[in-house]
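Take a look at this single chain, the form predicted on its own, given in structure tokens.
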Amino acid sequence: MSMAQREQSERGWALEPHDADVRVCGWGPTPEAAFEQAAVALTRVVTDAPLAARERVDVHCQAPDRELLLVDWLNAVIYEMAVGGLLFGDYSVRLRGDRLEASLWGEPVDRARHAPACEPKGATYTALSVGRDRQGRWTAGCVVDV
């Protein structure tokens, strides 16, 4: 996607290279859909394969602010993945002040289908945001380390 693509559209996701690891960020007309976006990102540094929604999993986190809900909720995702031996093409996130509830429905990982490319290890304080930007969308990123 073009950076004149990504200004214009309203939700979306991107990976933005960093170091020997890498940032995903998300964006949408609301936090919400900047997490979700944020979460379809990291699984797009494991694979560009399409994922059914055969299972479904429900989280939740508390953080004192949104930035570290925002690591608290990629770290989540994270261990799903390797705790279940899932990948998650689809989420919905809920914010309630400090505190985040999402489900994440996804299938589990076949290698030969989705050749993972790696396995994210967790999601960092480095590069961290969540704010709106000029366009008035919601964003929300880090670098996960991979």
Second form
Amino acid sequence: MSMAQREQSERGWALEPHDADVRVCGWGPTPEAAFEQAAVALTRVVTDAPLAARERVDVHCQAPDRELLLVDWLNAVIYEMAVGGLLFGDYSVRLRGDRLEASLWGEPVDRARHAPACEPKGATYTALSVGRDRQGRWTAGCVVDV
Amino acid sequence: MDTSRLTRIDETSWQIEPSGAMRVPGIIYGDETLIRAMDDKVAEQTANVASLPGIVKGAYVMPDAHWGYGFPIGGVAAFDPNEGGVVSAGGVGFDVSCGVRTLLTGLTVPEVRRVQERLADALMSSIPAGVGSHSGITLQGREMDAMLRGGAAWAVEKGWGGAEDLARIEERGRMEGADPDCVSERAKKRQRREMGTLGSGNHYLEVQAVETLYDPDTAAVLGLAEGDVVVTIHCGSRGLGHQIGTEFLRDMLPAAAEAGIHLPDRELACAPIHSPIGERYLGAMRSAINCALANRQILGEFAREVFARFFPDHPLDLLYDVSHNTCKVETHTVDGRPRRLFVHRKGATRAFGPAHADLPEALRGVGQPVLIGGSMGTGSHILVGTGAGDKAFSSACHGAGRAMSRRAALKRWRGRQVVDELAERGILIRSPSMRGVAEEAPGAYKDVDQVVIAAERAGLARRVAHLRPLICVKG
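Switching from the form predicted on its own: structure of the form predicted in complex with the partner chain?
Now the full complex is given, and it begins with the chain already shown.
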């Protein structure tokens, strides 16, 4: 996605450069959409392949502020990827105060089809932000250790 | 990095003078080119580390450093528990005890060249590499706890390798003070099927030729001769270490606030060493060190099994096994007085000098091997610690260090192109992901030769051998 396209799109995700790791970033009309898109970006750290919504996993987390909640959310996704051997392509996030509830849809890792590039180890507090951008869209992102 | 902020001490040492909240200076090692190529964030993070309570002497940065989270990667800092010193999950990192082991094959390059393709394929099929790979080992319950307490010694008991391996591993293969009760069930669950797996990213198994000897006498003590072939494995504590890092980074945020510690950066989350959470972290982190030691021991044994099919008369003796992301209790002399300090090395290698009591007897005359990882094409180095002046608490660099982001690498190279170009140079790459190969292209890393020369000139360690890759199984 070019910078111009990114500026204009209502919702989307991006992977931003970091020396050794990568920053995942999502944006959308609501905080929930930004969180969902950040998780899509996290998936794209691993694979560019299309992903089927064959399995559903539900997660919840709680944190004192929205930034910490984003880190917890991405770490919950990383955990489910690692433990379940899954890759998720679709996310539905619900935010209630300091609590997040979400559903994740995906499929088991298929090494031939997905050709996974690298595995996220954990979401970090580096370059962590949740807020509105100049267009009024919600954005959410942080560096992920890979 | 903007060098106007630094005081140049000598050719390879630069100082950040204490200012603001800094309790000690920051010392960055590297030649001018390396220093200028470092991000300004490295200096900022070094100054932040220097502000933590109980820090001793200085916050040190190795020549391969780049900005990480909280501590720079390539950062070293020691804390005194009796002066309010802290332990920091961010100062150890997510991949606890990620490290390198090198095995001697006793083979020559022509012997390996004769079977190079088949050997590469056999290693690829036997070394579980990349996302979603499994070794067939499943651990849980008491056996998981036994592994977390026993490290490589547990792996040897289970039949992966021999007792003679243990002397050639830091901590003799088993980190004391590990407490599996401090490791969450989530972390254990994440590790359940990950023993004996290489991981992904910059983790690899390489078959390497000893190309150049800088010090033949020391090389002979290490068992290295020009034209020999060695096997090097780079990996860590896998999901268990990642989960411990994740959980304690979060839990140490409120703990730091409760202890009245001002954190200039949330990634510096830490706790007093003498505090319940500090002690819990140490119990968990030491368990993760054992996990990494056991993992590398198993992978080393997998490599032995593959080599035995081709060369049954050549057992792969372990040269040495080092860890990069740790916090260890060590005695260092500060201002003429020996002190027990908690030394954090994040992306740095312990580099004890000759005669150190923690070294195996066979290596005590030459110093601790420092195994510097390469990047598929550029080669690796073996150095030994000098002990000279106990610089940076006897630490040295750990690799080339990235010079370019993964995204930038992807824009510049294609995986197939990298594989083909390396094949023309006699280096066979095997990887489940061509995108992963592009992200890890040799050109995305700093010049490893320049890094180790800077480390040598700075007196951190001295070069013994340069290794050239023949086969690389990339995670």
